[in-house]
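Read the single chain below, which is given as structure tokens and is the form predicted alone.
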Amino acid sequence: MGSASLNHETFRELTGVLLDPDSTPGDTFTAANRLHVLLDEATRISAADDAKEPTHLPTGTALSPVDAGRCLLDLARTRAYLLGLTAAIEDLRTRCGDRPVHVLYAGCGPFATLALPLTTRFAPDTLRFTLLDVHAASIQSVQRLVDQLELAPYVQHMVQADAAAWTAPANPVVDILLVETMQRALTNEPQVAVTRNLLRQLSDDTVLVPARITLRACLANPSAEVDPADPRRDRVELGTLFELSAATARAADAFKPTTVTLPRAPAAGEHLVIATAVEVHGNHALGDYDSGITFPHIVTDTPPLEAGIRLAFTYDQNLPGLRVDRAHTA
């Protein structure tokens, strides 16, 4: 599939494939595969000194851009998200009239894996993209793809910044926030504080994508679950935990801490486990084991998990992740 270099034939075919929902998951497969080798060849971004290591900033640490160019071969995770923001994106465009829908993509990574795709589905006039990373190496990867398939008109900023601090222009108008900035139960990784510190300077209907990340208690025997059939994989759900969308990234209460009570002592083999769902766009989600982002995390730093304990659950956005301490009774 596809020639031995990246040219506009071969992104077509091969982005093609990862848009094409009735894909099969071996040519899926192979197409990701393809066409992250071509990806890294054109940019020489595994070769780039500045490109192999992460950057701790005030909120979470950013994937280095050799890590994050291989967000790409999460398969689930990329066309779910490729999809759902190919929907948003139909879903704005009546709304937009003759403008083109102008999609800010904070944490683009080498590649802006979920943008550049999508160029091979919507003409130049009808979508823009403002991409933003804080790595000068991926900004400059990008910038290489974009000369080489000559897609300039679809970009209309580049933007090297931290954007958990960094303050947006008044205009243009931003029609869609896109955020992949994320690791499972929403831990390590700044997604919580780049949407907060995003959304809320952009309009009230700014649509967000991903539209709803979900993180929820439970106790699970994590071995027992690979096997659908074994009885042991009945999870003792205990609540939600807390909830990333528009409405709460522009509250101001959005790290009030949630309590559950624990029904009884973990069994043998079961943990306190933090389960992640994430709603794309519409109907396109990812859900359990889905995706590296939505595997079940467990929790290690715990009182004596009880019968009967009651534990408060806090979301720190600083050292991105949900901290477990036992409530404290009126």
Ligand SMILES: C[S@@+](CC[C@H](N)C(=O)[O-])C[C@H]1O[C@@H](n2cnc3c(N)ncnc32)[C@H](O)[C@@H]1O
Contents of the next structure:
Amino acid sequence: MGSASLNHETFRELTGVLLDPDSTPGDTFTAANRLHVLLDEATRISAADDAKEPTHLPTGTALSPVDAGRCLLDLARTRAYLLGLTAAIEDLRTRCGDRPVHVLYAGCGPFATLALPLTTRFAPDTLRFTLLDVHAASIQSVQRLVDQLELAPYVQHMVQADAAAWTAPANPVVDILLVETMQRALTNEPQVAVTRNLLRQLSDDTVLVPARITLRACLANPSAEVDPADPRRDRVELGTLFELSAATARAADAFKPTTVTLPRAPAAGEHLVIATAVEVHGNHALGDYDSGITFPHIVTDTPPLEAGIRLAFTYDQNLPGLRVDRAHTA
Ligand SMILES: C[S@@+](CC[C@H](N)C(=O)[O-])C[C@H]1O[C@@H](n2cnc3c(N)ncnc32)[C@H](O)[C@@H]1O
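Can you swap the form predicted alone for the form predicted together with this ligand?
After this comes the whole thing, all chains and molecules, with the earlier chain placed first.
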């Protein structure tokens, strides 16, 4: 499979595997790794001096361009987003009539991994991207790919800016806001601040991708969960803590604390865990262990976890992440 350098044919062939819902895990693995090598060679991103360090922003840390490029290899994630975004674009084609569907992609990284593959499925008069990243090295890298693969007709704008503070131009209208600046449990990266800043500037019918990110608390024994036969793998579900959707991104009171009661102290090997679920679009979704972004997150900074304690979880978008405190009695 593939040839020595990145050209239209290899790009179409390899992205075709990622975009085919029937591709086997083995074929997907081979195609994604081959594509990553070719994209890296074409952009020379891993050799760039300014591509290895993350950037600390007021609302979280932006992954370095080299690490952002490696996100392509988080296979279930990449496929769920590519297939979900394809479905969202198809849903909007009728609404948009003769004009292209315009996708604002915040956090595009050095390869615009969730955007450029879709140029093999849609003609430029039906699809446009605005590509945004805080790292200059990533924007330069995407520009190289756009030039090499002759994809300029698909690009509305390329912007280097902090998406949590950037002001979107009023025109052209954004139809889909795609944000992939997240890690598990919505920690570290500024997904919430970016989504809120951008969506609140856009019209009410803008489609948000991913449509919903849900954080739930539970007591879980992560080492038992890897064995389907282990009787200690049953979780104690404690409830939903936070949800990021178009509705909550627009809400003024999105950061109210949520209180849960611990029915018992954790057993040996058990932890207070935040589970992350991502609904990308339609039935394209990611759950526990599917991806790095939905891996269970063990919470360590808590009050003592005694039976009956009431815990208040508050999402803090400047942390970013959930804070856990002892709830004040009502
Ligand atoms: C997890 S990587 C994902 C890369 C790519 N979207 C993908 O899915 O493969 C997150 C990207 O978002 C960018 N990013 C994070 N916070 C940002 C912000 N506030 N403004 C602009 N870009 C940001 C990082 O520089 C990085 O390229």
